[in-house]
Each structure stands twice: as C-alpha cells, then as structure tokens.
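Presented as structure tokens, the chain that follows is alone, the form predicted on its own.
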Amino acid sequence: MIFSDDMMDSAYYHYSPSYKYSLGIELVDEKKQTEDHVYFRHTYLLDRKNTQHSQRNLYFQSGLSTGGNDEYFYGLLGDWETRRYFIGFGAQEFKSNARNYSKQFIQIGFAPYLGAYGDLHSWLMVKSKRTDLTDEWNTYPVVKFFKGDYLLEFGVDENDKLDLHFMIRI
C-alpha cells in the first residue's frame, strides 16, 4: 500500500496469516518533521459482519517504531458498504519523542453504477479529516477505483493537498 496526504507519505508492506490479523512493515516520511520512521505494524480485525447485502468491520491498528519504544501509534479504522454504499472512519494517535498528535478521518459516498465480479469499480465520495495540530476539519471529495487485486483512491483537498491511498493485493 502506498499513502500520501498532509501528514506523511508512506509505504507499507503486510502478511494476512488469516482475515483476523496482519503484521507488516511501513517506511514512513514525515512531512512536519525532520526524521523518518520505519513502523513494524500489527493491524487486527475486532468485528466483522456480512450479510446478504452489506459488511462491516471494525478494525484495531498499531506500530511501533524502529527509533525506540517511545515512537508508536494506534487507532481504530472501520467501515460498512453495500455495493451501492460505503461509509467509513479512523482515529488515531501518533507518540514520538519530537511530537504527539492524534488525527481522525470520516469519508461517505456511493457507486455511481453497480459493476459485476471483475468489473472495474468506482465510487464517488467525500472526505473530511482533521488533526489536532490545526483542530479544523478538512472537506475534499474523492474518487476510488478498485478492479481484481487493484485500488486507487485519491483526492485533492481545500489547500491542494494530495490524498492518495493505493493499493495491490498479492
């Protein structure tokens, strides 16, 4: 996965031994500060619920930093979607010995059309984000395309600051 937005770019790398948990590894570059971070990263899914026509999870994320134990983050990601609906959220808190803060995210949208399996996929939607360095929420729209082991998904926001988020399953 690659992530870019005001805060930081990074990649990151992670193993599923099963649909519960994920370890990984993520190269970070922060924007606000001088150091980097490389993250060793355990991501674990808390609930899940599929029906016939939506899913939802709820997942626990954290990392600890190669810079020493005083360097980490975690947080809670979640998401529902139908094939017509998505609504999806973050929080998380980042501890460093240069600076702390936390930053949320609340993102909604809708598929403009409904593809069939292995179709191209595409959503329209809206973002907002804060942190609590600016403590002013963020309001930009995103397009995500996703097709087989493949997903973008980008925006631009108010200050024409790039979000990216893609990803390749493997």
The other form holds:
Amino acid sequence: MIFSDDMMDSAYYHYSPSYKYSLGIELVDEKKQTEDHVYFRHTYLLDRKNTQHSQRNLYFQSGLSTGGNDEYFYGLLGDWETRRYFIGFGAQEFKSNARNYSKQFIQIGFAPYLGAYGDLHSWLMVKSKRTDLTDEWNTYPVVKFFKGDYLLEFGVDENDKLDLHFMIRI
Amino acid sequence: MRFSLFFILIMPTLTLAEGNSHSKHSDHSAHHGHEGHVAMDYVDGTATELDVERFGKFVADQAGNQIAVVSVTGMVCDFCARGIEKTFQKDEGFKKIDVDLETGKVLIAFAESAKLVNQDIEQKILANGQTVTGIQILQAQ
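Alright, leaving the form predicted on its own aside, put up the form predicted together with its partner chain.
Everything in the complex follows now, all chains and molecules, and the chain you saw is the first one.
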C-alpha cells in the first residue's frame, strides 16, 4: 500500500496470519520532519458484523517507530459499508520525544453504479480530516476506483495537497 | 414458471453428490424469486438464491466436477472478495470460481477427486473476512 497526504508519504506491506490481526512494516517519510523512519505496525480486528448486504468493522491499530525519538502511535479505525454506501472514521494518537499530536478523519461515499465481480468499481466520496497541529478540519472530495487486485483512491485537500492511497492485493 | 425453469436448467446438469454430507441443509424446495433468480427455502427455514443463468454458464463445462455453492454474508466489496478467489486457487483440484456480489453466492468448481470439507471452506472464507451461512456440494453431470 502506498499512502501520501500533507503529513507524510509512506509505503506499507502487511501480512495477515489470521483474519483477526495483521503485522506490517511501513516506511515513512514525514514531511514535517527531516528523518525518515520505519514503523512496525499491528492491526487488530476488535469487532466485525457481516450481514447479507453490509459489513461493519472496528480495528485497533498501533505502530512502533525505529526512529530516534521513541515514536509510536495507536488508534481506532472503523467502517460500515454496503455495495452502495460507505462510512469510515479513524482517530490516531502519535507520541514521540519531539512532539505529540493526534489525527482524525471521517469519510463517507457512495457508488454511482453497482458493478459485478471483476468490473471497474467507482466511488464518489467526501473526506474530512484534522490534526491538532493545525486544529482545522480539512474537507475535500475523494474518488476511489478498484478493479481486480488494484485499488486507487485520491483527492486534493483544501491546501492543494494530494491525498493518495494505492493498494495491491498480492 | 420459474419453478419449472429451475428444473429445466439446473436439475439436468446437477445432482446432489451421493453420500456427501457437506450441505448444512438436507432438503429444499424452489419457489419464485425476483427477476433472474430462483429462491430456495430449506427445511430449517433459511433461504438462498441462485442466478439461474449465471449458474448454468458456470457449470456448463464442468461435467463430472464438484460444485461448491457457498452462501456468504459481508461480501460487499469486489476488492475484499478478491481474496476468496486467491485462497481457493491454491487448492488442489481447484478448477474455477465465480463470485456473485449481488446474491452473496460463491460458486467453486473442484475436480471430481478433490476431497472437500465444509469446515475448510468456511475457514478459508472467514479468514478473508466474510461469513459462510450455507454450503452445498453438487456434482455437475
């Protein structure tokens, strides 16, 4: 997974030994710091509800940095989606010797058409995010496409910064 | 009308595998479903739906092979369901798979000689994040 926003660029690879958790390694280029670092990350599924037409998930996420500032983070991620609608949220706390900050986001979206398995799937979304470094909510449109093993999500926030999320299922 | 369609399209090409206790549902009857689908109520009161045309196409070149008809909940996203296909592709005897996001059905064709275990299929789909609510193993003829 490749991720980029106004705070950082990162490349993340994870492996799921069980559906309950995954372990991963993330290479992070923090835009507001000079030092790149590596996160060892862990994601744990706290709750999942599957129904015929929906899925709801709640995850606990944490990471420990190899950088020199004893940096770590933890947070919650959640989503509920049907084939037509999506609602997601996240809240993370980042701690280090250099600084502490939190990030939150909420994202809603809908699929303008329902594709079959293997088709190109498209989503129109709105994302709103905030860090307490600026204490402002930044709200912007996001589009998401996926087909086969590839997923691409991107938007441009209010500060003209690219918010990019690219995933490949191996 | 659709009841008849079910027997015309499905029954000539499939039979329940003899002596195979994979199905959670031991008996069923077909009745009218919505457009293009056949709904089946099982003796325990649960129901399933199959897209008849899709099902017919899937089994058309599978004579002699086993067909697992798996009812799945939580299968709302193509990208997420992709893992199901990747998992079963590694199985010995795997032939092909079809995922119907609309009805929550996964059809998996295996070689006649493949040893299929319900629990194994359930676990593989659970590991991908979805939940199995019913499995039938049929044999294409």
